[in-house]
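A lone chain, given as structure tokens: the form predicted on its own.
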Amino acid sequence: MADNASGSDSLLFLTDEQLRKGIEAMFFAYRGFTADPDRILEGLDYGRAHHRAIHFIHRAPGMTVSSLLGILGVTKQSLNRVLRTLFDDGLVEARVGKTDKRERRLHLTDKGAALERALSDAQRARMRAAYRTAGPQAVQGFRTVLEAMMDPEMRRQYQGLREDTP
């Protein structure tokens, strides 16, 4: 048997210890990735659910509530609580759909866009620093790993967002 220390064949021989280290690295990386926005949100009495809603409303202005429900994978009741707070605080507004008047199309207000920018700037700075440290090949490999970990429906949603990028 040929020794193949690089390439995809070597991935077949990942040990449980290597996988455990990867899992733990993801846990700690996620804590770091969310720490900066959490500090911003804490002062506003918001949580990560608010952050996710703001992020995706910014990402796809005019999305419907049901589309946001599908992306976030939360209950309607949970999302309604989050949206109610964001509406009341003037961060998000719902506009009536142009073709279907029953639809509520979600948009960030100027105040909501400013908060989204602060939250995203913090995360972009962390990602940029990590990507610079890791290098271009690692960046592509990281994205490939993340996409491979997604369930098929989540991957379709993610790819749909990527296709909407200008």
The other form holds:
Protein chains: 2
Amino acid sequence: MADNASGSDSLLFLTDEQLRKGIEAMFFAYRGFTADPDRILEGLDYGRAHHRAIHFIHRAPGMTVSSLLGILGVTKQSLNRVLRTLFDDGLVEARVGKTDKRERRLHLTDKGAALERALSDAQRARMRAAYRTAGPQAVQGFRTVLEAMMDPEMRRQYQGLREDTP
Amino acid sequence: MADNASGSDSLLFLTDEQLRKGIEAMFFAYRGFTADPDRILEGLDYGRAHHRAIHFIHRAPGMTVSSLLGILGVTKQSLNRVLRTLFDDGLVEARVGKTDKRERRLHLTDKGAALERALSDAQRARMRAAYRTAGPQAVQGFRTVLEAMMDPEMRRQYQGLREDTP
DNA sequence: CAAACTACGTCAGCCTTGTTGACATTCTAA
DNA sequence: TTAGAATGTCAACAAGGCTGACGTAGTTTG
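Instead of the form predicted on its own shown above, give the structure for the form predicted together with another copy of the chain, please.
Below, the chain from earlier opens the complete complex, with every other chain and molecule after it.
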């Protein structure tokens, strides 16, 4: 009884074995996390890269190319390849910046918004099921640990993405 | 006060906004999760694929190629390309199966174990920091949600990887 | 105003890691 | 003995990263 690890003040949750379990949990869970959108994207000639772009453009409409670059952490060449197909297919449109005409403000078209909804519905469905199974307490802990695991710069992106329409 | 969402019986944690936050937390946290090993691997001519192989061979020494295939969820051609470089560089060795001589039982060499240690030390360090910051309660929740998010087959891999030395 | 800098696009080429398909070998099991 | 399983391997291809170099429009600053 005395060596029970469930006490909140115990440090047993920091053993290498516990940490290894956490590492593998991240690995396996991330696979599940991306599985449903991936299934939708496959066959549409899109990939995860397109999904990410669409997600963040939806999240902060009017975002510039360079702030999207910052969030995604890829090169402009890489992002451009993705954005070009999204423009060509009419999922995303770019409006010239109001104050700074060099900027291209990114927006989803209706068609783009429809795909975004399909993708995020699928992803949220899994998330919702997991949340419901785990319960609010667990969800709180989940978010806390993930946030602590981020690089500081990413944590800023996570916490404080503004509307990006200055 | 009455509309406070912190009550355990509230369902406010299932709103779309909460789910979106969870989705982005996974995205940003996974980046942090892989950042440290990636830094070590870069320049060594190895990538994440090598890391994954090394991790699971370390975890269950004597594992066969096909069970590793099952865990990693890639094609044998893809895995083989990775394994070949690990053999050639003397990080992994294959021992012919005792009862079934077609099998190749995979083991890390001393050199392979050294790299494994370097990689997992780096990854555990971040994990440990996150765990310590978040606390045992949060860690419990973290693991619970991640487990609920896995595909059932992956959940089995996660929970019950045996020693694999029958 | 001219020069410097910024935001963005684009061409070219390379790498890793995934994919299919086909085929060979070796061994096990019915 | 023969079917099937476990494995390796060759070839070809695609997505999505990367670097380097260059161009063009627009903004800022000396």
